[in-house]
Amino acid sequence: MAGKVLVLGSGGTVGSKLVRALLEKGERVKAGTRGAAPAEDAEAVALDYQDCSTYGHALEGVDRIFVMAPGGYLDPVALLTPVIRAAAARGIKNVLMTVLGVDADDDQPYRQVELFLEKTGAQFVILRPSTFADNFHSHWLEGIRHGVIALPAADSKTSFIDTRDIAECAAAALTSDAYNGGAFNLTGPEALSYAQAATILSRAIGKPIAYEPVDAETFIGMLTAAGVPDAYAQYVAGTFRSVREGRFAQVTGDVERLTGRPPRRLDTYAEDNAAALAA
């Protein structure tokens, strides 16, 4: 019989429908949170990066992992390694996700989490979307309920991606050894302005919402009057660098590839979650 499959951050936006989908498979699931969050029908273990001592128990009877950070940190390699060095010595295959466009330059460190994964000699398929749909509803909800979507991202294009997708490619992954030593980037069906993406979203909800678009130290300052600590909101603005130079516009085949079928729409994402778009 199959080793179970360790899902880290389970409870999280990807995590909680991978832990979904692996189920509907037919898979034994533990989900690992830093608490041992409950997860309906999945196992749940304690696991904290940062804490080596809680791997023992999360890695026992796993034979296939998934593994990601979480929002918030700053330092993927510090967070990552440690926990795919202990996957890596149980000869744990590792489905590692990153971010798009991340292979263009090795010192970028989520690219250095790659490397050091494709150094441990554990079968791996490392999974690079692009930015997640989701984030209207999480992250720029704010905005929306006040029918301004204020961004660091010019007149640039974004291929967005609904995080169904990415759980999809992911079990898929998972479940086979077909894709094993590959990297996939992970994208939408097409590549949209944010001044689009909000026509879609008021079409969707019955408002009307713009894209205003600022600079960055103007988004610093938005964010830190948020609550959010001024390292990471520099951060956060940083990566809209890479939007603006066009590096997430691109559109890839890989999602219909992992899974057989193309990708949601943004128009798809935006009546699935109308709801939550206008609370």
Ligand SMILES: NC(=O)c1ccc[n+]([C@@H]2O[C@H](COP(=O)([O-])OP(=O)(O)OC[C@H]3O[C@@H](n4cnc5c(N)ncnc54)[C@H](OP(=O)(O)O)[C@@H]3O)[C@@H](O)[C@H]2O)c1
Second form
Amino acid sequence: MAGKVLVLGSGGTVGSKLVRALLEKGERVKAGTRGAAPAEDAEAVALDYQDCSTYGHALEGVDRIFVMAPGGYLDPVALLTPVIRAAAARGIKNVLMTVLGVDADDDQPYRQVELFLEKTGAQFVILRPSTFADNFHSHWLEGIRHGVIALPAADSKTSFIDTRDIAECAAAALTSDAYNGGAFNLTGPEALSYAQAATILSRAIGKPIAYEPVDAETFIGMLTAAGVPDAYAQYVAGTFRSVREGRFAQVTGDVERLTGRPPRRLDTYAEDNAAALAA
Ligand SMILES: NC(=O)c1ccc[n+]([C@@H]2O[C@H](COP(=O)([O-])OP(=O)(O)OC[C@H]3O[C@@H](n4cnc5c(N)ncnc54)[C@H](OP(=O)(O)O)[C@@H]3O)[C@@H](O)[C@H]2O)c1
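Moving from the form predicted on its own to the form predicted together with the ligand:
Zooming out: every chain and molecule, the one shown earlier first.
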């Protein structure tokens, strides 16, 4: 493939690892950003999803694009479809990251984005990851500092995935045509309860961490007290309904199908991120 790869969310959790993985494969990478410093040796390029005037320059010389909705946005359809349309009009292949299980309901916003992409006629690959293991050292770190992971997950199980695996899957999908037209459900190797996850994290950082199931209202109150806008707190709490219903307990072999090796275990994630988890 002769052109460059444009990575959106290039400074984010998955995007930053994807930029690195693509550079290691010898690809020329444009790192889309609203202004922050470029990742690694990638070429930084200004792109704001919400400003179509930034698309033309960012898409120049590009034949593949990685698209995802950054955290904090409530309407992925409004956010993502303009750039998907612009890329498709230029014949650019699109690797889109959504969320595990969205294909169960065509009315789900992320599913609407997938269907929009499919109808553009562009080459595409869809990646639907399970819950990120990395949430423990980002979103849930403050709780871990206090020895408690308090979430409205009841005793449900989740197939936590290391975002290094997601990035490696995205790199495979972007650098081969073998997966075009496919959708891949990316999960870790096993489904664990949050109590089991807390035990694994405790072992890795040598400090007791307990899981405390809370109800949705309590959880929303915790998020808003930490400065999360109410509408987004409600949205995050809503995602835990699917967690309690078991949507994120699914385990698949799709990481291995794309990368040729099994996904990392939560123990490996915890050991490799012990410093961040103990920070
Ligand atoms: N967390 C989970 O457990 C989980 C599970 C499954 C799926 N997902 C999905 O994963 C996605 C989040 O992935 P992530 O955590 O890797 O993303 P992320 O870290 O939240 O992405 C942040 C990046 O997005 C960029 N960004 C923010 N607003 C932008 C805008 N208007 N235009 C262009 N760039 C913008 C920022 O770059 P600049 O500041 O440089 O512009 C930033 O580097 C969500 O769609 C979520 O639904 C998450």
